[in-house]
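What follows is one chain in structure tokens, specifically the form predicted on its own.
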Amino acid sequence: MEHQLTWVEISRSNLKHNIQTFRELIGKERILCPAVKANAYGHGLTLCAPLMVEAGADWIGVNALFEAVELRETGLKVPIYIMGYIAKDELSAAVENGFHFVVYNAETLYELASITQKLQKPAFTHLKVETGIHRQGVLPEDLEEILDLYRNNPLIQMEGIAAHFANIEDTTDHSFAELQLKNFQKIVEKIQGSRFTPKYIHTANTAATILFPKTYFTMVRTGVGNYGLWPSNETYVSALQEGKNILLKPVMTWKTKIAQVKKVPSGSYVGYGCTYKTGHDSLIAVLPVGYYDGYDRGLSNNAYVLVHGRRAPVRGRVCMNMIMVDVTDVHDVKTEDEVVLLGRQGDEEVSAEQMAQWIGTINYEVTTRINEKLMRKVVP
């Protein structure tokens, strides 16, 4: 049963915007994949992947297996790219249902040999190369072995060649970006220069698919930009100094509602630790949101929520089901009154990198965090 004291809204028409920016960006020749892996960076799987698709998406990307089926389940028809590991024991079904995904071990082509020759079904895989980042990828000197694997067993195709850039987002210097671009193209001329023909090469995250065009080759794997949020203020600034007006829109707006309002007295304290004293005779609002729906702890005595378009102050510590809110300059506050978390109320706004900024972490985390019990609905 989902939470229906705190909800997620998604903008439809903001969603559009985004995916129809970066399809604009890239032309219609290549493949526009956007990633819904994390429950879709917080904004709901099954809720975001079909209005992309809808919107213009070729192919969608996932992290894992569980994910892949879940959407396939709903019904999508399109390609589905898993970039996340697939253990051993899952290989069998990524093959069955027709996944694309990424591998880069040995270990992985070894049991593919088995499974393809079992089913007589090919597997469409893509080889992640090492280029820089040293997270997933195959290395350099392993190369030779997992091609000679690709060329004894034929129904393990090579679909695709990938990469994944490691310092294009935190900096606007981007030398180490332009040095793993040419490592990787030294890699994919090598491999065709092997006699493989792979489909789908691609390498471009949103901050890529802004700056730079010559990563785009078939393919684009768009993150966070689909959900109008920047992957960081070094990316905006560089698009700026490159003269590159991109407009993205946040498609989240989180909600809750005020569940108590209660006059306080000057000198009481309010919360867990007595952490907030309050200095004059205050009107407190408390909220059914804590850090167990992902409103993080670090927030305590640090944010502000919206109520009637306006400020109000989090007071004492966040709880794990409940926040209390500063409403004393907000007129007419009321039981079950809407509260904006994050997003946009009136002229005022939260967003996820005030929040970010807050808890000393990014956008990313502040959206994905929040809770997957937690409703989530498309509103226009």
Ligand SMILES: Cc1ncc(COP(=O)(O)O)c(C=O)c1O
Contents of the next structure:
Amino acid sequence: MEHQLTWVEISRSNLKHNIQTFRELIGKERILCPAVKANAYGHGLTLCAPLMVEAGADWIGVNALFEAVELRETGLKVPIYIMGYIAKDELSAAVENGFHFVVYNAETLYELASITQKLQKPAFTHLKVETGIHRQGVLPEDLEEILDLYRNNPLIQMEGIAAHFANIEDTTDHSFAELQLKNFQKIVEKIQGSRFTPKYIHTANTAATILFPKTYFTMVRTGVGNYGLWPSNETYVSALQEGKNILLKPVMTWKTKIAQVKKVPSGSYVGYGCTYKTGHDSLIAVLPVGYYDGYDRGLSNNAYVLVHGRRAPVRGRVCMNMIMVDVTDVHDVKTEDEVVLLGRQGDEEVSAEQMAQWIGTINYEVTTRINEKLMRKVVP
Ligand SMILES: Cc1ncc(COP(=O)(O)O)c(C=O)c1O
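The block above covers the form predicted on its own; next, return the form predicted together with the ligand.
Next comes the full complex, this chain leading.
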């Protein structure tokens, strides 16, 4: 049974709008591969992937084998690309299932050589090359050894070449991204000059897809933007500076309902640690959501939720399973009234960016950390 005291609603129309926005940017002929890693950035893996395909996604990108398997088991038919580490004892399953996956070292290619021989099946690999992020990625000096391994093992297909930007969303100065792009182009030319013909050349995340068509090549891997979130303020400002009129629509609304409403006299403490003391007679609502659910403890005395379309400040510390909010100024509050923790209610909004600012992080972390056990449901 799912935990239903607090739940997440996923707007099908907003998700569709975002996917179609990226489709319009990249055109029909390129592969749109939205990333659904980290439980679809907290939005629900098995719920979002089919909606994305319905909206026009060609491939789906995950981080790990278990996510790919879960999606296949739910009947998803499109190619699945695994972008993160596949452990040695998982590689057989990746090949057996025909998943597409990233490779960035000789060690994995040696493993794949024996696995593909044994299974007599091809491995669909995308070679990640180093261009400046120093995360995954084959270093230029190791490239020849890697290419030899491909040459000597024809069952290991190099169907793609990939790279990832280090700071494209962190700044309005894109000189480092330009440098990475140049490095990438040189390596791609070198590999193609060695008579490899990879079909899928990709490097673009959301920020690159919004800002730089020259990063598209033949496939893009958009992430946070699919969920209607901007990668950063800098990306938003850069887009405006470039005259790009792009509207992304947030997909998630995180809700709960009021468990209790109580009168608290002036001068009373609220919650653990007695960190909040009422300055006047107050009406406090107790909500059944806490840091277990992903409502960060840093929001203690530092956030508001929306009740009847009005802001209700969080009072006292966020507990494991409860928070207290001040509803003194909200009319007619009663138990079971719906509360918005993240998203819109009436004219008010708590954005993922706002919540990220309250706790000193980024919107990505706010949504991905919402507990997977919470019910996700699709709304129109
Ligand atoms: C390899 C790779 N590609 C694409 C993405 C999508 O990035 P974004 O969510 O910024 O669009 C990520 C996310 O971190 C990633 O790791």
